[in-house]
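Only one chain is included here, represented as C-alpha cells and corresponding to the form predicted on its own.
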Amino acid sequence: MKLLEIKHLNKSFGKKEILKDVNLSLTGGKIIGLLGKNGAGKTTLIKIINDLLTPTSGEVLVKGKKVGIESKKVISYLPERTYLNKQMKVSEVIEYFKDFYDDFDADKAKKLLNDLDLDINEHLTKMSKGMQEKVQLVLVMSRAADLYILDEPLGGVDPATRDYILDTILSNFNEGASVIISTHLISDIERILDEVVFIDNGKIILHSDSDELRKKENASIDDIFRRMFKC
C-alpha cells in the first residue's frame, strides 16, 4: 500500500487555479524534497494533506483512506508559521503534546532539547523565531508518525544549526515513515533527500529518485533546480 497517493487534485481559490491535475505516490521509508519558487503551490498542497484546506476536485489518501481524523493521527506536521501558544512554557507545551498525541514521546522531545541548549523552563513569548522554530520541530520529530511534512523547516535558523537539525530529522523519523521537506535552502537539505518533487505554476513537472537525477543530469539538485527556475 501506498502511504501517500494523490489523485487528479485541483484547487482554485475564485478563478485563481493554484493546484492543477497533480498526482503523487510515495512510499514509506523516503525523504523526499518538495521543491519549488514562491507560490508553486507547495503550502497549499501540504495543507489539502494535512485537511486544512478542502481540494476543488481529487482525492489525496493517507494509507489508502481519505484525509481526515485518521490521518491526521498519523501525519506530523510542521507548519511554516508557529502556533504555538506563546504565553506557555516549554514544559507545558511538552505536556499539551504528551496529553493531544498518543504517539508523543516526552523523553526523546527533552533529549532533543537539551541538545538544541533550549531551557524547558523558559516561557515561547522570551525565545527568539528561530528558537521557538527548533522548539515546534523538536515537537514534531518526537512523534512516532507515519508521515512528517516540514514546511521551511530551516528557514529562520541560523546556517551552524541547519546540519544539527537536518541529522535529527534524519535520525528521528519512524521506521518505515516518510518525511516531505517543502523548503526554498535546496543546497542546505540535498544530502539527506532520497526523492526530489519539482512542482512550478501548480503543477508537478519532476518526481526523480535524487541520486539517479544527479547522475543523469550531472549536477546537483540545486544546480538542477536553479537551471529549471531560471528566470
Second form
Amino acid sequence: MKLLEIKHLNKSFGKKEILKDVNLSLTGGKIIGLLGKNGAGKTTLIKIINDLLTPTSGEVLVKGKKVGIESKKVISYLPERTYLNKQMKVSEVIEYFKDFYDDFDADKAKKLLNDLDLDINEHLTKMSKGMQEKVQLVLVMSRAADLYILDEPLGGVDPATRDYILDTILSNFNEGASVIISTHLISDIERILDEVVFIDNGKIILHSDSDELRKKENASIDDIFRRMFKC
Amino acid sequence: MEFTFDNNIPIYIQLLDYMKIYLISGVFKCGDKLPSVREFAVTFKVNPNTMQKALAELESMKLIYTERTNGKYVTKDEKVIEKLKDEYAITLAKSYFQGMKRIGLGKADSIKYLEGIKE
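Form predicted together with its partner chain structure, per the form predicted on its own context:
To see the whole picture, the full complex is given below, headed by that same chain.
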C-alpha cells in the first residue's frame, strides 16, 4: 500500500490557482525533498496533506484512507511557523505533546534537547528564533510517526546545527516511515534525499531518484534546480 | 574520520569508493562480518537506502556476500581483494600520468618526479 497518494489535486484561492492537477505517490522508508521556489505551492500542498486546507478538487490518501483525524495520528508535522505557546517552558511543551500524541517519546525528546544544549527549564520567549526552531524539530522527530513532514526545517539555524539536524532526521525516523522535507536550501540537504520532487507554479514537473538524477545530468541536485528555474 | 561527499556525483558511488578502500586496506579483512546497513549509514551520515544500494553493488561485484539471516561478510577469496587493489592502483597511477601530461610532462619525467618525492 502506498503511504501517500495524491490524485488530480487542485487548489484555488478565489480565481488564483495555487495547485494544478498534482499527482504524487510515495512509499515508506524514503526521504523526499519537496523543492521549489518561493510561492511555488509547497506549503499549500503540505497543508492539504495535513488536512489544514481543503482541496478544490482531487483526492489525498494517507495509507489508503482520506485525510482526517486518523491521518493526523500518523503524520508528524513541522509547520513553517511555530504554533507553540511561547509563555511555556520547554518541559511544559513536552508534557503538552505527551498529552496530545500517543506515539510521543518524551525521553527521546529530552535526550535530543540535551545534545543540542537546550535547557528544558527555559521559557520559549527567552530563546532565540533558531533555538525555538530546534525545540520544535526535536518535538516533531520524537514521535514514532509513519510520515514526517518538515516545512523549511533549516531556515533559521546556523550551518553547524544544520548538520546535526540532518543527522537527527536520519537517525530518528522509524524504519518504514517516510520524511518529506520542503526547502530551498538544497545543497545543505541533498545528500540525505532518496527522491526529489520539483514543484513549480503549482505543478509537479519532476519526480526522480536523486542519485539517478545526478548520474543522468552529471550535476548536483542544487545545480539542476538552478538551471531549471533560472530567472 | 569525517566523510565528505561531492554533491555532483551519485552518493552511492562515493560510498562504494570508501568501502573499496576499507577492503583494500584491510579495515575489513577477508571473511569479516560487516556492520549492518543502519550502522554504516550512521557512520557515513548517509541515508540507509543509499548505503544499501552501495552494499548491493559491492555484492554484485562479489566483494562481499550475504549469509541468510546472519548479515553481510567480506569475501573469503583473497584473490578478489588482491585484484581490486591492483585495479584501484592502476586507476590512481593513470590519473597521475594524465595530470602530468596536462602540464606537458611525459611518462619518464613523471616517474622521475615520483622518485624525487620524500615520504
